[in-house]
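So this first bit is one chain, no partners, the form predicted alone, shown in structure tokens.
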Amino acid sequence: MPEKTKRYSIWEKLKDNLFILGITVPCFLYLFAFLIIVLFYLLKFSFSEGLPIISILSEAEFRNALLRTFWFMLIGTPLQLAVGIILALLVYESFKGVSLTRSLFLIPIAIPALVTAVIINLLFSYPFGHMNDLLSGKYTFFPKILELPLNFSGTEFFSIGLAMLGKVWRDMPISMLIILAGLQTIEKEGYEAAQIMGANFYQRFKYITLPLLTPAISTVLILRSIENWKEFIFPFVLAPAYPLLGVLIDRLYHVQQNPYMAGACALWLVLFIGATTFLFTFLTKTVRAYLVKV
């Protein structure tokens, strides 16, 4: 009899659940489908004759893409973390105006990345981009500055730093979203004691809100390193001189017309995200004891 209970409970359960299931399988499956057939490719076209996988670490090219994503998801991550941590407690606490002010910093989700990218572009074009106008002191308001306009693009450091800015930007409502939820998780009360206590706005933050908000900055920490890790738009638009690994893996594949090289380049792309993956993983489970520890 409690056998059968049990069957019967589960099959209400599944009863009660059966829209959500009829929409989250069919798009796992989807999804989980898409996932093997480009793994297949990867492997198909990486380990095929020449073994490519192993033959595109002695190119330049790679290498030097390589290294340009990995300063850009190290540079990155952490500084839309942070920008995402100070919005998140700017907008925190009730005040007049924060709906308003919570919509304003999540306008550059709404714009498209495309759109962003092109925007920069022209606002740091050479030589007659807006910005130059303005150091240049073509504008009244604002004091001459250059004598001669600055070619942005022109460097590495400049292009990839360009790039960054409007990755940063665009993306930091993602990381206010998230970093918000999980301040709105913590308890107030146990603010309210540690401020009986004596203690001050940092060791509040120390002690109490960042072991709490542990989860959400690793939630932060992997996604956003994917999303740089893998980052296309913005350096294709503002620094095609100086490809990451993204743009480097399109440019193999449609315009070198080598798809063994592309699915290398794309196979240690899949790696290094893993690495990256467990890594954050790991350093968020280390800090939070340590802090809880403490």
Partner chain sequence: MVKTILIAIVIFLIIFPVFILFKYSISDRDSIVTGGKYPEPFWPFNPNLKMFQSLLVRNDFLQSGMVSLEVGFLTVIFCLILGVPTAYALTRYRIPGTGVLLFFLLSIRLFPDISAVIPVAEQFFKRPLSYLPPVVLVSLAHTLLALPYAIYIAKGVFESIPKDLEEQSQVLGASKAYSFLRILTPLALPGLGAAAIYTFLLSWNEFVFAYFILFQGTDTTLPVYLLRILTWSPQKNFIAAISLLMCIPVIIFTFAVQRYMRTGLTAGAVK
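What would the structure be for the form predicted together with its partner chain, given that what you showed me was the form predicted alone?
Here you get just the chain by itself.
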């Protein structure tokens, strides 16, 4: 008798698990298949004859692209964080029309990245466009700064700067939302308590807001640095003459028809992203520990 009961329950368990397996396995199999494909080809290309993963390191265009991407990431990430914090602080406390303002702040995310790049292209077009007309003093409300129109996409500084501008503009709602969610977990009474104890605005920000916001800040830093490393569309459209790593991968694959080098470059990009993520995680932990100390 007890044996029968036991067998029944095992059968039931199996049936239940079969159901769960049946509805989850296809999904994860699908994702897993892609994972295998991606890893397989990246490793195959990178470690094929001549070891492209090593030999690419001595290529000048790879080194240049790496350096550009590194600066793009290093400047773009804090910039996006700062913009996120400022926007979040602007709409954090409620005022009349706050929800409309918040909705307006979300507009950039509704503009496809490619379209954003197109708009920037239009605004900064050469030789005549709004920005060039503005800088050469054609509008009455702005002083003349330039004698000759500036070809923005012809200089490394401006073309990559415009790519960064596009990236910051389009993605600002994402950073804002994460910081906003972080701010909303902080109790208002905590500020009042600190205020009564004599903490001024700066001290409240330093001792309370900042440490309580570090999880959100660290999330933004990590997500943004990854996004900046892998950015493709903006530099592809706005700075084609000065490739970042993503653009270089496309160039190697489509123009030079060299999937081996492209694969090696792609693998390096993954490794850089991993290293940066690790570094930022470690950094934000250290900073938080410092801020919380008595």
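Throughout, rigid core stands for the largest set of C-alpha atoms superposing within 1.5 Å between the two forms. Numbering follows the first chain given and starts at 1. No experiment lies behind these values; they were computed from the predicted model shown.
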Q: Could you tell me whether the Cα atom of Gly22 shifts by at least 2 Å between these two forms after core superposition?
A: yes
**Q.** Core-superposed comparison between these two forms, Tyr41 Cα displacement 2 Å or beyond
**A.** no
Q) If we fit on the core, is the Cα of Leu31 displaced 2 Å or more between these two forms? A) yes
